[in-house]
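Here you get one chain, nothing else, as C-alpha cells; it is the form predicted alone.
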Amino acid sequence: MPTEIAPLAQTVGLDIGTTTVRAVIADVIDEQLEIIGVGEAEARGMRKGVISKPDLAVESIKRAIEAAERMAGQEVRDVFVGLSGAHIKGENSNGMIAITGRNREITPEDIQRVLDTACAISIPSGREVADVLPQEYTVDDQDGINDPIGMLGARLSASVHIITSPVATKQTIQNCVNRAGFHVADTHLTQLAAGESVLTDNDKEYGCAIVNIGGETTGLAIYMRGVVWHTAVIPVGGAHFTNDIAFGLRTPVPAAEHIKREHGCASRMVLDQTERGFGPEMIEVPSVGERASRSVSRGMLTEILEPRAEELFTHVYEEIKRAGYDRQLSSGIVLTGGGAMLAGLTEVAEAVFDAPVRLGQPNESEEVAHPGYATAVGLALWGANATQGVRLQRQQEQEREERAVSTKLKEWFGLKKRTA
C-alpha cells in the first residue's frame, strides 16, 4: 500500500488591498502548494493601500479569512500579510568586510556581517527596514556570486535591496490583523509576492519587470540574473479608471465600478475588432439623482479609460528608465492585480513599452487563477519558502553543533589517551 505524503506545513496568504482584501489558505505537499482555502471581501477603511481607519479593516481582514477557513474546512493563526503604500520605498546599496577567520573561509557569520555592514544607511525619523534582498556577492575580486558560504578570500562584499517603509504602516497591518484574531508571521512587498507567484526562473533571470496594479497604487518590481534590482510604487491604480468613468459619464461611483468591469475596453484598435461587423455596443448608464438612465456608445467609455491607461503605463516606463533598465527586460512585462484584468489593458502596455506584455495568473488551482489573486498565493508561496528556510537553517545549526562538539570530544579523548 503506498505511504500517504503527509503535508509539511500550512501557509496562508493575506492580501490587504484597497478595494478588496484576499485570502488564501494552502498546504505545502512535497514542495507544492495545494490551494484548500479561497476567500475575499470587500476592503473598507483603505486608501492608498494603506490602512486608514482599522476598525473597518478588522471587519473586511475577518470575513476573507473566515471565508478561507470555512472552504478548507478548518482554521489559520499565522498569516503572511503584503506590504503596500504609496510611501514604500526601495533602494540599493553596498557593503564590504574582511574575512578574519584562522583559513579565510566565509560561513554564516560572515554573511550577516556583510549585509548588516550594507544595511548601515541613513534613515528618515519614523521609517524603518521593512526587508533585505541580498542580490549579490563578491569575494576578492570574484562577483556576481550568489552563495558565499564556504569560499577562501580575504574581503566579502555584498550588493543588497533595502525595502523601507513608514514605522506606523506595519504596526497597523500587525495591530489589524490581531484584532481580527490573527497573528502576523511576517510581511512581504505586494509586487514581490506577486512575482512569486507568476515569474520562472528564467523571467527572473533574463530581466522581467512585475507591473502589479491596485486600487490606488500600482507596484512595481524589476528582477535581473535572478534577483530584484529596483522597486517602486506609483500612485495610480484602478480606482482612477473607475473615479474618471464616473465623472466622464456623469453616474455614480459604484455604477461605475459596474461599467468598467462589465463593458470597459481601454483599447480603441481591441475595440474596433470586437465590434467589427456588429456596429457600436450601446452601454445603459445610470444618472445621478432621479434622472432617467441614458444610453451611450461603449466606444465613448474608451475614450475616458485609454488616456488613463497610457498614462499609468508612462508613468511606469519612466520610472523603469531612471532605474536604467528599459533595454535590458528580455522577459517583457507581467501585468498582475486587479485592476489588470481590464480589456485591451495589454495591448496598451505593449504600445508604451515596446516590449512584450502579458497577464500574470497564478496555476495552482481553478480558483486562484486571476492576476487579483497573484499576490494572496505569492505570499503563500514565500510564506512557506521562508518557513523552510528556517527549519533547514536550524537543522544545520543543530548539525554545526554536533560536528563541533564530536570533534571536541575526539581531540579530548586523544588527549587522554596521550597522557595515559
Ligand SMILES: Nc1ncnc2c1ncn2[C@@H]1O[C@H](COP(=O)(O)OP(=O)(O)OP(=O)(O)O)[C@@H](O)[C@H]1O
The other form holds:
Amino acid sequence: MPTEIAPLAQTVGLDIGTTTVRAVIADVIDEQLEIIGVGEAEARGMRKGVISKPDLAVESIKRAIEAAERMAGQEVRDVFVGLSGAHIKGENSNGMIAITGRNREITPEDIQRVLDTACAISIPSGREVADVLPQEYTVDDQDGINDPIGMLGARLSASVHIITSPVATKQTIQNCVNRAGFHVADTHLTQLAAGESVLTDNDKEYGCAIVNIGGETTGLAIYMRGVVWHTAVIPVGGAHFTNDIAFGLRTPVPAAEHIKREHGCASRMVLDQTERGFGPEMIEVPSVGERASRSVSRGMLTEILEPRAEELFTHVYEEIKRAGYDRQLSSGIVLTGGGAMLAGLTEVAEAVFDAPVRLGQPNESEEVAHPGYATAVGLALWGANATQGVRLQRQQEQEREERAVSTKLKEWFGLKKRTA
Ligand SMILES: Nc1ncnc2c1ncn2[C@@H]1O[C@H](COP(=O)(O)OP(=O)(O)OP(=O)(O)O)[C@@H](O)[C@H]1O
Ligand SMILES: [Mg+2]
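Mind giving me the form predicted in complex with the named molecule, seeing as the form predicted alone was just shown?
Every chain and every other molecule in the complex is listed next, the one we just looked at coming first.
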C-alpha cells in the first residue's frame, strides 16, 4: 500500500547577499507558501556575492534568521541557501547510454545513469559540481522529451546544464551557517531561486531571461521550453551605481546611496516625463570633509546613472547573444534584486534588449513584495519542491522494493507448491 506523504510543514530560504542577508520562513500549504517569518540584516563580511570574512558573515546570518524566527514565533534549523559569486560557471553537456534488453521500458535507474554520463565532464581541481539541471532527453531519434520513463528504446541521451563552483564557496557557506546555529539543507544558484519566485510556467516555456541585480553582482539565467539553458554571473551591481554617484558628485558613499534611492533615475526619457516626479529639481549633495554642501540637478544625476545602466545591460545582452538566445525570448526579460529598484532601469533595459522588460517581485505577502526578496522566497519555494521531490522518489523506491519482495515471495511459494 502506498505510504501517505506528510505535507512538508515548513521551509526556510536564506539569501546571503553582498548588501543584505534575508531569511524567509514559510509554511507549505497545498503547494503554496504561506510566509510566517521574514528577517533581514545588513550583510557584513561579503564581497561580490561570496563570504570573505566568516566571523562577520556569521553574525549577519544569525541576525537575519533570528529576526524571521521572532516574527514566526518559532525556531528553525534547516535552511535552503543561495549560491552566488562571479566564480560560479554554468555549461551545457550531453550523455548517451544504451538501453539493453529487448522491449525494455526506460526506468528511473536509466535516467540516473544517463545523467551521470552527461555529468562526466573534466572539472579543474578546486572546483566541484554544485548543481545539475536536466534539460531534455532523446530516445533513439525522438528528441525534446521531458520524461522518458516508461518509453521503449535502444538509446537514451540527455542534455543537462551543469553548475560548477569553487569547492570553498559551499564549504564556507556551510561553516558559517553552522556557526550561526543552523544547518544547510541544500544550496541553489541565486538567480535560479529568484526565477522560481517570479517567473510563470509560461515565461519559462516560451523563453525568458531573469536578471537579478544585487549589490555587487548581477545573475543571469535563460529559460526556454520549461528548463534552464544558460546561466552567468556578472561582477557588477547596484553598488557600482552608488560609487559612480559618490565619485561623480564628490560625496561620501552613504550620501550617494541615499541620493540614488531617493532621487535617482537611470533614464533621461523617464526623467523628462515630469509627471512621474522624482522629488525636487535640485538635490542637496553633502560634500566630503568640512566643505559646504552643494546643489545638483536631477538631470546631472541621471547623466551619471544612465551610462552605467546601459553598460550593465549591454554586458547582459552580449551574454544572451553569445548563448544564442537573443530574438528568442518571447516572454521578455524580468529584473529582480534590490538593484532593480532604481527608477528608469526597466526603460533603459527595454531600449538595450529591444524586448519587453518587467520588474519581478514575490507576491506571497506584503513583507516580501519587493524585488530584493525574489531570491529568499524562491529558495524557500525551491526547497519545498526539492524536498517534496526527494520524498516522492523515496516513496517510489520503497514501493518498488515492496513489489520486488512480494514478487520474490510469490515466486518462492510457487516454487514450493510445484516441488511439493
Ligand atoms: N529603492 C532603491 N533604489 C535603487 N537601488 C536600490 C533601492 N533599494 C535597494 N537598492 C540597491 O539594491 C542593491 C542591493 O540589492 P540586493 O539586496 O538584491 O543585493 P544582495 O543580494 O545583497 O547582493 P548580491 O546579490 O550582489 O550578493 C544595493 O546596491 C542597493 O543600493
Ligand atoms: Mg543577491
